Amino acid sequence: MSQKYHVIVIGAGSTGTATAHDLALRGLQLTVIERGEIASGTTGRNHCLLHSGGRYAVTDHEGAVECIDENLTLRQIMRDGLELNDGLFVAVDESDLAFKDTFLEGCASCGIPARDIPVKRALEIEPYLNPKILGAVQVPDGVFDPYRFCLSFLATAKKNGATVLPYHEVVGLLMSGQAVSGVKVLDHRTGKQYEIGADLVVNATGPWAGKIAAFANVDVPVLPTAGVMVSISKRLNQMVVNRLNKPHDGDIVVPQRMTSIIGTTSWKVDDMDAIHIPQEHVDKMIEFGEKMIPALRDNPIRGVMAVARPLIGKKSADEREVSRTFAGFDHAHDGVENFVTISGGKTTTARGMAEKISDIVCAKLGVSAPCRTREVVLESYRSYYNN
């Protein structure tokens, strides 16, 4: 019965990917459309961390359960594509050194393996870091290449039938009265505009889901937040470090491949395409995260971005207050049928966030199949130009 059906996914960042796989997995005919290459938004930029959610431990208990719960539901079933080499959260000074119970106590209430470890033994683990560091707590942290995260999930929704197609822009909604009856998109390849019909379109455009949803007149509490990261051309740490207090500017260095990544400031944005980076959050990257790791001073930078997040929340909040969980949105509440939205959370919780709004998918469809991506082994990255 699920076959007879056709979702249109747009977006082919982290959350569109996965629910491609997810949909397809329970029977449905899947077409995905992305503006750019795979993972080119807000997904191919960002910090490439595999949260175990020490980060909101303390801040967000909604937000670290889903971090803990995925992270240890990917290391099953995405075996070729992430390196778990775990994580440390270091004291620089006695405030940090005062957070630490409080640290501890948060991960315990999520659900989150974290062990105070000996400074000596940190200092081994991680020669770069500050000699000076008061304590050390390690957590299951991971790292991600995001275009490798989001090619597993996309080989195997093709291998269950999907299609893909990159570079295609939806330019615009096709409604039939009050329902959304397919997409207009423009093929950058070529040029041409044409229409896909569908029974049913999940927007999955991160921070741009407010522009796609306007073209339905509906509204999405979505909050573009920008943050900026500098890549170090030198790998100097093995284990992802962080400090030990609550989330804040340069605050982090992710290793991925042989660079180390400094993050991030935060700030709210107008325009998710054209985002200035001021060359102060620059420097306050490299200020600040060289108090845990002096040597990101001493080597080149290789690189700076900065990308916008889809923080779920009023445009008057504060960026750093806002739960970096997830919401999914069914449009029919808004007066608009066969249109969803998903957005907010992280690359992490892409497993999660699919199964949510998958559900909401199938129940519209009168689609019974359960989900099943907790269990279903991804496909390798590399399959996905084989199938």
Ligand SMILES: Cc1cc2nc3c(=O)[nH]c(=O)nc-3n(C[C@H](O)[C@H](O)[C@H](O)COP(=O)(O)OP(=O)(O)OC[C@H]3O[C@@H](n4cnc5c(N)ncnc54)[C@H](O)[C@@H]3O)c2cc1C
The other form holds:
Amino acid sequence: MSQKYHVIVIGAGSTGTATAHDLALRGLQLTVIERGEIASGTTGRNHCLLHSGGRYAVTDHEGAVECIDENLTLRQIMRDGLELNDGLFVAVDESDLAFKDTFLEGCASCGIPARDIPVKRALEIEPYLNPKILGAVQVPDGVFDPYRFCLSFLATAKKNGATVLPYHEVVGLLMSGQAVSGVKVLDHRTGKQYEIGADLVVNATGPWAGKIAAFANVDVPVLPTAGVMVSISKRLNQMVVNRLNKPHDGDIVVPQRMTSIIGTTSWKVDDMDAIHIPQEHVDKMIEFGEKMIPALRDNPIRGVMAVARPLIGKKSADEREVSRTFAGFDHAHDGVENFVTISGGKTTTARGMAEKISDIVCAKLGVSAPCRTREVVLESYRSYYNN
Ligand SMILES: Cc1cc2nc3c(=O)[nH]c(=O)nc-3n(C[C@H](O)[C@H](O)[C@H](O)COP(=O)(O)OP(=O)(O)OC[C@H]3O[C@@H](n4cnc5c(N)ncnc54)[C@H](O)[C@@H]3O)c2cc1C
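Complement to the form predicted on its own: the form predicted in complex with the named molecule:
Complete assembly follows, chain above in first position.
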């Protein structure tokens, strides 16, 4: 067996990297194990919306409150990797317009600063918007760069002693009786397998969490739910543009570098590594997206992608109705010690998710250091390569 750590974190998406940062700050020795490159799972291929919570203000109060709380915190601690350009919710028909008051009330009840702005003003800010829009509300949405987002957390974790093992796939959990005592990894660069010991293992593998949990014969209620995004090869909006209604297909356009990304759809998948993209989902993105920004249809598609959300829910639930919040699982409740899972949520809420699971980890390991991730300013993503 190679080195023994206090903690092994499996997965270097937004959840695993934020968790590594939190635990390293509390003084724990840890390593992060990732089967591919950093952020190569769901985190690296999402819309990149730094949620204000507006999308969930009417349908998911808890999820919306988490979003605005973490959005405001990230603005303080992440020096680079965020584009703080705000968002607009636009009414393209009478039904959207009728939703406006409900939306404004929902935002107020969740603490999301939302401003009803004149249509003329919205069109001045975003000239490519449909000139026939009937209303617009401005919220503090933003955009993150997912790779830099994760590198910032890891750079800070490395500064505090953590190590990172990319291209290492966990292919089994080591067991001492009914307790997890480490992992078996396959190093994809050498083809060799070896074992790494730890006092506790954190499963932060997003939609793959059920596969890792199955190594210990425990079940986690993760419902992998895919979504298609269409990237347009011109940046047509500077702010995030959302449809002013309950969340549905094709209702958001996020500016990302020199592109605009239209999203998304939602359907359950069994294999997160082989998601087939239905052409009708791509067509739907263009059809719905152009209602908000007509020029989306006139510009070439740069790429189409699909990834799975790690939603928490019952297997029979309707995926649009499952809460977008997160859950931490201490598998001692399933009869397996020294093993926890954190899943669900969003990239926007990664820090809060990390705080919750790190509190559980520290309680189990008898560590009393409190969480400090709300205050500690993160290292630049650039310093990941220097530490
Ligand atoms: C279509 C879509 C759009 C979204 N848009 C947004 C958005 O705009 N804003 C937002 O905040 N959230 C968004 N989300 C949600 C967000 O992307 C996810 O909640 C978040 O990325 C989950 O991060 P994670 O770290 O838990 O999972 P992941 O990013 O999937 O990380 C898990 C990691 O575990 C690794 N792994 C898996 N198995 C193993 C193994 N055996 N050994 C080692 N490593 C392993 C994977 O390679 C992966 O890197 C979106 C989700 C979807 C599906």
